[in-house]
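One chain comes next, on its own, written out as structure tokens in the form predicted on its own.
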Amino acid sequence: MIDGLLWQAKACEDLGSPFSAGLLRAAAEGRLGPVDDLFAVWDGQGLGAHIRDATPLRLLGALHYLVLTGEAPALAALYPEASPGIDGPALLAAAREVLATQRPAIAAFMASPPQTNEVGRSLCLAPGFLAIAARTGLPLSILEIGASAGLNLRWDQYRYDLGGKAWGDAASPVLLAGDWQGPPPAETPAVTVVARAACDQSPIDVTRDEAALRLEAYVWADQPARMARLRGAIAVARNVPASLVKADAADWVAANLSSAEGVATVLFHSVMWQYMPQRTQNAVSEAIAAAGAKATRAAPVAHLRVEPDPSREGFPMAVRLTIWPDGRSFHLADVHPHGAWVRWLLD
């Protein structure tokens, strides 16, 4: 447990959230009081289980959820959203009090897996969708696995700065503009999305305020730009319908992924592959290969993903695209996991 808290603290610090890192280190060092019981389900499973199940993020999310819902007003007054400066001792004292008095609520929140649905990843995905549209000249039917609330299913409803090239709805409440390195995409065509559908093991219905707050709770409290982006995307999702169902990825892909005349069918996912068991990964890969084998020029199939690359040192986050009937694969970009920067590689 302690190793997991310290591992996640370093990750938070590396990704620009010193506030989250400080809370997790305090928990690891016992300065928030005892927390062992909250992680009892993972006893003896080692660091890998805490990373896989994101247990430290569950604790962070639980505290932030109580702050956002008004159930922890003393703690809320010391969080970055309300306080321009961090009063470390007072913050830790308030967090200790919440952990001591609201244990059942925190444990209940931590029982469910994290749902982050990072909208910034659309900045990484969008150039891939544009490349598919440019290569095929067809409208897109998009399918997402591990979709959480399906916010990245609405990627075409956002505004982008792609290395100096603007694309998307100028009136969108979501503007995605990270540090773009390398040439901008060669083509930024108009795109029509004719169908959008997704699955998740625990889908979130953001038309429900309680569910939307759960998503917000997983945004690190000292990153207001991410929070504003998420809230804008929730507003978009409430106006742009999409099919989002509770299902196992392997079963859902087998049932839903097929080529269709006159559209480019795209299966996509972002930062979820490593959380699936090997047998599920194998089944999804087999279903993708089967759909690709049936693809034609008039009914192409594509696989777009933003995932860590275990074949490279440090497991950098990579954007990769495979498109059939040719079956050609492209390493489009290396990216920041929250879309803060994109290193575009495809000329």
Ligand SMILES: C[S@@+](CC[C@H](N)C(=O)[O-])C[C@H]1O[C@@H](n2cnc3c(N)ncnc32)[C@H](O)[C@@H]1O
Contents of the next structure:
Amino acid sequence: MIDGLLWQAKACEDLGSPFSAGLLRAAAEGRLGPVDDLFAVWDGQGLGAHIRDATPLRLLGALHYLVLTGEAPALAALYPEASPGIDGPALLAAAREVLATQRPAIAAFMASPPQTNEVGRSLCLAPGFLAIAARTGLPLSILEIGASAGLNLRWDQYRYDLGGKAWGDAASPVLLAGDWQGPPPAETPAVTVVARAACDQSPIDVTRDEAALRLEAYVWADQPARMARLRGAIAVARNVPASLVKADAADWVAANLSSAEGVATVLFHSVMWQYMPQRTQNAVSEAIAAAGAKATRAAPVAHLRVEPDPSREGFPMAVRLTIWPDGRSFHLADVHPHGAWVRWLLD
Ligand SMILES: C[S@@+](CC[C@H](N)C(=O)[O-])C[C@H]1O[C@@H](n2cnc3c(N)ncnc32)[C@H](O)[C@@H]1O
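Now that we've seen the form predicted on its own, could you pull up the form predicted together with the ligand?
And the full complex, kicking off with our chain again.
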């Protein structure tokens, strides 16, 4: 458990959240009081189980949730959202107090897997959709697997700075602008999304305030820009309808993915492939290949994905596109896990 807390502390530091790293280190060193019982379910399972189930993030999420719901006002006053400088000793004392007095709520929060939906990934998905629209000249019908709350399903409702090229609705509450490396995308046409549908094995309905707060709780408290774009995307999702159903990706793709005349059908996903067992991955791959085989110029099919690429050190995620009827594949970009930078590769 201590190894898990320290491993996650290092990851938070590497991903730009010194506040989260500090809290996790304090927990590992016993400065938040005893926390072992909160991790009892994973006892004896080793570091791998803590990383797989993101147990330290559950602890961080639980504290942040109580801060956001107003149930821990003294701690909330010392969190970075309210307090510009971090007062270490006072913060740790307040966190210790919350852990001692709100144990059942914290344990209950930690019993469910983390729920995240990273809107920053739209920054690298968007130019992929734009490339598909430019190549096919057609409106898009988009389908997402592992969509979480479906926030990236509304990618066309956000505004972008794509390496100096602006795209999207200037009035959108969500601005996506990372450190863009390489040339801007060559193609930035106007795009019409005519249908948007998605599945997740645990979908999140952000029209429910409790669900929206759970998503917010998993944003690290010292990353205000991420929080702002999440809140903006939740507001957009509440206005822009999309079908999001509870289903396993293999079943849903088999039932829903097929080419259609007059639209480019795009199946996409981000950071979900690794969570599917091999047989589900195979079934999804086969369904995509079958839909691709039936594609025509008037009814093209595309597969756009942002997934970790562990075989390539230093490039944590790759954006790839395959488009039929040709079946050509493109490595579009390498990206930071939360969209902080994009290294665009396609000419
Ligand atoms: C790390 S989250 C990523 C969510 C979102 N795509 C994003 O980029 O923010 C992974 C998502 O995949 C979903 N998932 C995992 N296995 C799945 C499966 N077999 N079928 C459907 N969804 C699945 C999880 O429920 C979770 O919402």
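Since we're looking at a predicted model, the values are computed, not measured. For the two forms, the rigid core is made up of the largest set of C-alpha atoms that agree within 1.5 Å on superposition. Numbering follows the first chain given and starts at 1.
In a two-body description of the motion between the two forms, residues are grouped by which rigid part superposes their C-alpha better; on this basis S83 shares a group with E29. Treated as two rigid parts, the chain shows its smaller part rotated by 8° relative to the larger one between the two forms, based on C-alpha superpositions. Its Cα shifted by 2.3 Å between the two forms, L92 is reported here after superposition on the rigid core.
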